[in-house]
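The chain that follows stands alone, in the form predicted on its own, written as structure tokens.
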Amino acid sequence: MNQKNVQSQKQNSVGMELFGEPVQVFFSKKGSARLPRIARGEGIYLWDKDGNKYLDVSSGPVANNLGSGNKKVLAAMNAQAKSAAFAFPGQFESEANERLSNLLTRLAGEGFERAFFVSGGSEAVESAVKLARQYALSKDQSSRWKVISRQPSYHGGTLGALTLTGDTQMHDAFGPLLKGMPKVRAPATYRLPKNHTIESFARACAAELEDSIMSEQAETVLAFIMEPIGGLASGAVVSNAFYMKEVRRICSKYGVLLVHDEVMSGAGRTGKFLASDHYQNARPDIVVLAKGIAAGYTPMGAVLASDHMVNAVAAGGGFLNGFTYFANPLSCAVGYAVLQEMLDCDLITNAAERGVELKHALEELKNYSNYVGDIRGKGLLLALELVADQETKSPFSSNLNVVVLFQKLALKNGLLIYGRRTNYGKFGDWLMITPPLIITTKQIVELKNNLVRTLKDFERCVPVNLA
């Protein structure tokens, strides 16, 4: 640590700690070790103020698809900021908004002719639910209001999105503030219930959705929201093809809108523009995007829906939803530049091809450590699950937060990893292996070698924590 940082911390220790501290004080106990301070980024690497270099294994929280310092995106940002950084959509149309809408809906394809832009995934999820509700009202179906989601799942941190999120830990904290919504099991593929295969459990989970719709009374169910390929809540679980097709059939049968949360899986990360493109006869009614569509260069989320749905809502008086910064010109210009760069550099193909290489490299880690359990995902949306025993698939004790330990050890080896555990660790502990879509074969080798070193450090530390 350099002398300037040391002096700053000395000053803080004598009474200045309540003023101007970084946001991390909201998450850490007083006296906790400080995180590195960011200095700059270039490509898939970041440097701290002390000159230490880090490979961004997880694209931050699975967001920074293009890496840092993309010149075309920065030029678009600068040009739009100079002309008009902000103009409220209630007062002006925006060329940047229209260009992004046209490009995004073209990439998404038929059935997604309209795009509504907000500032992130949580806002997008809530906007999707509001759109679904107003569409139901336009069809004189005012009884429809329940949104079924899955356990486990994650759909955002705002109160409306938390209602849909399947995480008992979050609901224990905020439950009194939330409107209870039905939950059904998500079709896990690694640690299966007794007497189940991946296929049979997928069938059971689909049947559970239909049972839930009927038990709730179908005419009260508005929508079912799910991630086609999981994010943080499941650690990149890839949905079974039968399950996806059956979910679509069930929703259509009962007039329930199907919403795909592609906040993490969308924007090319899985080797297709939408993760749902990997499946036949499974297309949703509404898609939620965020993160990758602006790649960390600006906060952005989007709701995609059909022309028919949006026209019906508009004819009924218009969408009763909006935020101060929705569809702002600066963010739209950045989003357009990000998606255009993704196309110009053929990064969707790179995600598919490098994803195969990376998954193979991660599978090889099982030869280096018995603590490496499942490797799952598609394209560059991958996860590595840490287990106490490889053979029995037993997770670590819920009293241990092994993800945090691994992240700290990885940091010392020059790796930035975003790990996760939900539901008090009931479903395990995993690391999101989701580098920027620009990663090369050579960088995958570098990533693997540093993970091997980190796993060896982890093995030395874990017995102490288990004692």
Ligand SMILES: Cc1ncc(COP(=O)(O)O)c(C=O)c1O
Given for the second form:
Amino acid sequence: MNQKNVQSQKQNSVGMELFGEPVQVFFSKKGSARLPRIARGEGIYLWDKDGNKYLDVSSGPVANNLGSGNKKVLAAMNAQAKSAAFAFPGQFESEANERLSNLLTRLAGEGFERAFFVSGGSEAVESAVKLARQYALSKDQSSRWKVISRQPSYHGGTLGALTLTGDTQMHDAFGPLLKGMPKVRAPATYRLPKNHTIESFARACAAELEDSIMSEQAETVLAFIMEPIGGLASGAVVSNAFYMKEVRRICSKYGVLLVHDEVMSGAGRTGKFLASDHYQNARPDIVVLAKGIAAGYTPMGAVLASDHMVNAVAAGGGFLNGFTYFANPLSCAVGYAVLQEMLDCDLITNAAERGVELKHALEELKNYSNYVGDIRGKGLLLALELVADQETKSPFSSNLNVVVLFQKLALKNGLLIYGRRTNYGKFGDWLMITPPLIITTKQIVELKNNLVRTLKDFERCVPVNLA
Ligand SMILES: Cc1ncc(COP(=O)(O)O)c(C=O)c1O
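Could you give the coordinates for the form predicted in complex with this ligand, as opposed to the form predicted on its own above?
To see the whole picture, the full complex is given below, headed by that same chain.
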């Protein structure tokens, strides 16, 4: 045993080995329990090394749309890995890339004839902004560079994507490294500002976008990015149809490109292939996808744009963007198999139909606990907002991290739930109820019964924590 091995036997103050250890060492707090260790997954269930079984309520971080162990995807992965796991797009075209591109753009429809593949949502958001900028340059609009985004919102964890993310907690931490980008309010639907209805607040937020474009000087504004149906940052807020139409009108009026971040809402999760498909006369210029398009079987993100936009960028000298793993054949083959499986099993319809059942089941939870405030979302992109009081809608004190408490109790009951406090909890606390799109009616009943049990446990714990 050499010197390093001897040292690795020592433990640090949190009881971890001094060298190595899993990535959780970056997050662990003193005294916090270690997470279960994954053994295997099958369908919507996962098992840890101790044999405990968990129902995946949130598809991991809303990614694992097909559940675990899909045999067709695994076969496609194996076949591609055997023939050519990796070939760089700067040196080779690949059939896997072309097949995925054809299928994905057909699913997305008119206006999205081209797809650029990267390794995740943050890379895709940044690639979308770069594409937008190069498109503006191709039209001699070099003055356009500002990207307006919304508060609250999440567009990724890399520094470029963080400039767009509407989360003060993140901006407090990384502010000096970020370029400030204008933010406008995203229309909430539950706790509304005084004297507002859902509709009037949506109108006010749309008007705020127009004001922001004008005050920034329209000729400097490149794009507006928004999640058409919210993810974690808003807890699945569904945009109102008027707002969406108005946003489209305003962007077109000022020549601002409209980008829909569908990293969470895309790939069938809301009961249509794109969440944008729920809205008329509101189609964006660019769509960003990730998560569900490869369903957790490989890291993958995508930018969709029109052939017109891509042709202009290509003619202007070509897209100045690329990564070692962009459009890699292995990920593309996996992405194709995932989308094909989604179509073969009609999972978009399942998301719509099971989504209605699940939402109804979640609504019933309000009868079991005064702490269940709002249930919102579309298809299988749903969120449950926890409140201190159902009647007044008042949120829990921001010192209490009720999401973490609920997650811990749920884990003990065999439920894996994704949620994370954003914006210091300013907008509230919610859990993502976003199971894999393969969930059945029977499994929804199981999920609901287990949530009822967890809510009872939560009721027992909360007063203690409030004291
Ligand atoms: C709406 C949205 N955009 C972007 C991202 C970033 O994606 P990734 O974590 O794959 O980089 C996420 C991740 O949760 C997201 O929800």
